[in-house]
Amino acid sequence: MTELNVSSRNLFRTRTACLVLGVREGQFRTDWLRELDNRLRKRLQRSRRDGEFTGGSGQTLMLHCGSELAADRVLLVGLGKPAPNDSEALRRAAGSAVRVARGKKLDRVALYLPSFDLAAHQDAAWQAAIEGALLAGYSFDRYLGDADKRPTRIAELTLVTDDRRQAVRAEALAVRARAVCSGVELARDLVNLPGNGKAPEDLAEQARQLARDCGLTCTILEKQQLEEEGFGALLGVAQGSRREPRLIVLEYRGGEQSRKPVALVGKGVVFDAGGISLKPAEKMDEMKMDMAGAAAVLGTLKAAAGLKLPINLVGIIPAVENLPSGSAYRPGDILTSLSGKTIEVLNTDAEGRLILADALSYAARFEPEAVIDLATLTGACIIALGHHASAVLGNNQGLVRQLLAAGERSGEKLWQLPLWDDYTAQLKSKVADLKNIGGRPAGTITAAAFLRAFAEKQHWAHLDIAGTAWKDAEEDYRSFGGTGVGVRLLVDFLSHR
């Protein structure tokens, strides 16, 4: 864990391998940039002249000290012109230094935060700042016997203000910050994990752990329990794999006792080989990822019990694998879901909502005041938005907004895709109350369709999440593998709730 400190001390005396400072494209005039420049010898002044660096978005330029400064290095990392909210641009700044500073195997640096501007909302910049150095410094290397093998750690981090008021605003949106990517880096975490990592049982027992942790209430249904309570879709998905399935229950009571919980429903598919609808060899490792709805839930109750949020929450995650075997469910088959819907199977790779629909069924018995899903659920969502944004879809477009609205914030981008009746009529069956495929016309809509017959009354919003829970190449502030998307975005939208 990086230690996090504040210092109100000037920042051309403070001591550490890397001094980080934003600039804005083509602004060179600042008072601290023209003292730098000449304590530099005019060294940034020949680099910009030389076309090295322009403060555009994702420069970099590393300028070793002398006796100059106290810091060894300089790194100036380019924000590129102003916006009117641009604090991902930020975040993605800031991660870039750290990265750029780990990769020069330094494990301390300096952020000097009055240099990562924006207009009217400094707090937001902050913060955006300090939770994309925070979570540059992530990396999962617990299955890397060499050490040397392993990325050099940010040991330390330090925040440099003007003076003491800066300060003790500072030190309040390092606590938040920090808070926020303790429950994202959890959720990277049990993403990167091998699916022999990671059976129901261990999700179940990091639920347990969270719980005792961080105060939770946590319930864990086994297989016996959902059998008596009629959870026919999860078992049916469950039943080709000899690791047991489980519901994973956990509450956090911050709020009033009165006040209705928000619910969160995450997907727990811990390996997903498609079932009998085997999936392609190529890329069928990544399915570890499939529980990445899971974990975005069990780090968002980290980082709101963390954060103290009045609110109550509950997090309800059915964890299964679904693999292909003698007992898989089949083609074919037709389930009893909890709410009593009948479901005809018609391919077995579509399991993630067949789990959520018993899932959201159960999130009714807490009379929940909004309910929300998120699941690596449909290829065709990457289809349609690639990798730079999750959908949205729900039957509460107030609901909706304020999740949108989360996304522009958090830098979790969203984007709503309809869900008008007509797309309802894909998911006729002959034989039974619906199917659970649509045909590939509109296949993230359609599976939306699906969920929104298991809410029902319920003011309910569902996140796909499939081309944005992970990422093939390190970048910025997001690491190779899992990415914790979902996190900081509930968390915004819960704190602004």
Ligand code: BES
Second form
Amino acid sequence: MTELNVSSRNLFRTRTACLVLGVREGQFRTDWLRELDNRLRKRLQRSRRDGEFTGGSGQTLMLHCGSELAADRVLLVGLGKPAPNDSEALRRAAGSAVRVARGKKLDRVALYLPSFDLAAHQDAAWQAAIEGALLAGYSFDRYLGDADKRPTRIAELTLVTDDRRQAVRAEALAVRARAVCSGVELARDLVNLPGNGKAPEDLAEQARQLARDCGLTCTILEKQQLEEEGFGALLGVAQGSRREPRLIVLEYRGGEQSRKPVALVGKGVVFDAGGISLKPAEKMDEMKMDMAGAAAVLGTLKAAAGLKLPINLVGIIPAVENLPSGSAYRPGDILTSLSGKTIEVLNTDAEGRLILADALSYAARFEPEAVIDLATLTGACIIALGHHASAVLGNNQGLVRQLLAAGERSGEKLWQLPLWDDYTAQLKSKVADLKNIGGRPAGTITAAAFLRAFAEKQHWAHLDIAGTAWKDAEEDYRSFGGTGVGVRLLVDFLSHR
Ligand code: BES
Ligand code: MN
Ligand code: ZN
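Okay, that was the form predicted alone. Show me the form predicted in complex with this ligand next.
Expanding to the full complex; the earlier chain stays at the top.
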């Protein structure tokens, strides 16, 4: 991972291959920018006049320096106009700058953290900028044998501040950002792993490793125990694959002994071919990301432990593979879930809600004060919200509101969909307590309505991350492939509890 330093050395005396400077749109009159422009013999003023660089958000301009500056280059990045809550804009700007540097094979970058216009948001602004820079340094390159083909990694990131007092703050924020980003990176790595590199048992091993590294308690339920306990819904999904299922349970205790935990439940389908209700071939490869909920839970636990958050957490991950085979479950099968409720399976591709049903029942044993599940659950969610927001639904509006607020602050946007009782009618079965599909209308909502039946009395919220867990192309701090969505959101949510 990137080495992170803080320097309170004067901006113009900072030695680096690439000095990144954020510039607000139309605000070229700050002292440091004027001095910079004087040193650069008004090259800045000229590029502004030519419309080449105006500080508009996402713009970048690289200028090579001679003896005017200790840095070899300055990379100006536009921050756009100031707005009340624009941490996300700063995250993206820092990310874009790091991307430009990497594109030029520069592996040492310094990032100047100016005093921002809205002093109240200074910490949030700086943390966002540091996160953006760190996250833009990520690539999934472990399968690229030829080292030359691997994209440049940022070896060193120096944060430059105005004075010593500021440097102390920057230090603290850097520690925080690093902990959060290492959780995001873990989640991205796990999502990006190909299906053949992550059997349910491999995820279990990752969890054991994480527990050793971070001082968590890890319990793994294997197939036989799941049978004995009666995880009928989870086992139904798992039976088509030769790779056996696991239920992964991780506990982090950072809060008072007597305090009830928050339970995080993550869908861990390591590959979703759809089962007997087979998916079309096109883009089926992307269904290796169907464990992004599980990855977010692991990443959040890692970050929470790194930050020593004063709370108790339990992470629960049902890990299975959904394949068609001679032993696969069939449309028409009736499964008896851990709750005792029976489920008529009308589509084997609606498997996520089946494994989550049992995981939610299991979560109740920890008497959590809140349960939040994350799942790449429905294609319908992509139709409803596209790739810009995750859906949130739940049975407790207070919990949903806290999550929405965390979404605003973290930039991992959420949009609430209604969960009126009207929708449950779509899940009525003639032969079992419920059926596992509700038809085409409101697919994301009926999936959540299904889960609600298993959350029962618990305070519960569901995040459908089908549209946000994966990206087709890299952009600013957001890399190609797994996004690690959920980690920053949940860390923010948990930090504010
Ligand atoms: N994992 C998929 C949902 C998904 C689709 C996630 C695209 C990310 C991108 C889920 O298991 C699934 O197949 N859902 C079905 C449900 C349907 C059969 C009711 C879907 O959305 O088509
Ligand atoms: Mn599916
Ligand atoms: Zn799935």
